[in-house]
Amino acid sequence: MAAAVHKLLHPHHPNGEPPPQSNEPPTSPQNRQDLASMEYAREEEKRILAHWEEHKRPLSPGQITEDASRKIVGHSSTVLRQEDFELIKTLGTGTFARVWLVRLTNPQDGDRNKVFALKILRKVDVIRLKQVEHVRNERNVLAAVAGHPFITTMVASFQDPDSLYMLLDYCPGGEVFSYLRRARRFNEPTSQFYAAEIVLILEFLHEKEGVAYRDLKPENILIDAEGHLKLVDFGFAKKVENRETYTLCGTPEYLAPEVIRNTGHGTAVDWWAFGILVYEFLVGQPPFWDQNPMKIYEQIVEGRVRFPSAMSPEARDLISGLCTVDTSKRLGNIKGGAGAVKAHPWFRHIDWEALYNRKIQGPIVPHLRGPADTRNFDEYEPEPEGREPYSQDMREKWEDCFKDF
């Protein structure tokens, strides 16, 4: 199945190469045989798309790190175009990037209940915007993981003259913020099972990809139809392995000193940030907080966690160890890495191993009308028209930067 799809990706060129451009005239005999093999090819990858949930399944690490090319998700299609897919109803909304509910255009018999989500992101905007290099690493780190239990998956990802596309699969329970919102905080069985997700997903990014993901908060996690979470919006996620990067980018609430004092950070920002989810779980707000970001700021660099007297011994030294100015001594930065927090007393009723395989039942499972309910999304305006368009002076500039597409 996974080589059916490799092959689809340059359907005429064994390393995956695109064909020679052609001197042929357009009804030439040739340039026949090409589009219908084009044709062909793309009409094979939408009957894969419709089908390839059926052959989901965790991935082991190893699995997924193996080959990027033998993934039956992940590829960039060289045959796919927006046309191909049928516009249903936004389901997110930023500065440059809209996401869409889609079905496949003429679906096949049975395949009119097959959703994804379709984050199309306009050229001009992430150029306009100076997202073009956070834009790259979303794209490449998503196809790097595709196939984690618990991070979005990215079917795949293709563009047009003026857009770039990635193929999501669709999570219909929305976001945990709006779970957290409503039952104002969560008690500790159901905080520890998201924790324990999110602990799986930064052991993946930091120690077998060395990724810093950088913008851990609750609306960025969803709840798929299982109940289990699923992150998503890596805009902001970045290759750093041992290095130290100066970026600074995130949540208020949620950001480490040092990204503060801009003295350089690494994947230890995610632990720091952990700390403070595990925290709003439990307690329904975070623990630093004011309406003015400055003061904010200066709470985190201060690091004092004050807790409430209600909060478990174990909870507060798990928060304790994460939330942890120094990060020579931050819970998942130390020996033992992501092993040392999973080893932690508050976990200790936790079946790593079932977690994983996702043996274990989801404390929330969102009631559905089906596939494409899309009542856990809130309605947004429609997108405005009579926008910039994507020049050729542009074209020129950039437009090699978006060839991993």
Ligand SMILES: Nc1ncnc2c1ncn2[C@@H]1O[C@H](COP(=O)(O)OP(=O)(O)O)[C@@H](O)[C@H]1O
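Given the form predicted on its own above, I would also like to look at the protein as it appears in the form predicted in complex with the named molecule.
Below: the lone chain, stripped of partners and molecules.
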């Protein structure tokens, strides 16, 4: 089983070189019959994956929550493996994850063009960086929210001895971050459009799912083929419901004051971050900044936002309402919840119903050559080789935590 051992140690191939075809099963089934039925299940599953989008329509927020078990996507697959996907190119890297553009290996005739984004997390890194809890939250939240028009759909998740995998629908437009940095800042109509789609996401996550997202920033907002937003990276998302939570997480410039002060936080942190986001859209940089992160945090807990003179009064009022240190006064968290944000004058031109149903044309519709076009993504270094293996000790201690993945 030399090949299998090799795969264990080097689950991903450097430089995006496709993995060799392997005829070896991932496990050792008792007999040939098991093997055959498993192969059949895999092929069947791949076929469904290639076609799931044909059944896709925007679900209403109610449908997403009610029909969780009947959804064709978001399940934990026992038959898929990495070999079912050909790694084409790295789309992005996080602290411990790498996201690849992939296509099905041995696709059926019509499915050759079907691509996905595959997020791969090595268990050893997840454990080393103490993110086990976060990764479990990520999978569970993504499974629960699959079907929302502005959240990246997790089609399936699976694992092998070394790694965890989340198969996502591919958003070929790339990060809002890249467009924002290129444009330096967005004008008001563009900012309003994107901000409004984010409001719908937060409304859904908070009020339907009881989920705090906790890492809102332009880097985590992608643009899909039609020019609509897709929120990705649910690594810090957590079902909080009516309990506050305490683990510090997020991105320095976007952290809410209550997170810094560790007094307990909930969904209100997303409204704070949303205020920072709108500011960054309009100004090109967030309101609190210093080279020294401690000074950023000091500014945040003080909460004094300064506005460029040309910013419209409505935008200032919205941002001030959102970036309010006292959560009992923060827009979005006070009476009316997301509804109060939607009713803000800065959003008076938005038709919320049409927006939810993706009927409003976005300001940027990516120019694409085909479904697998990656021109909107940056180049990333190949994955370093010779990384720490997932040892038997670790496996014994932790494997149980991953069993539902």
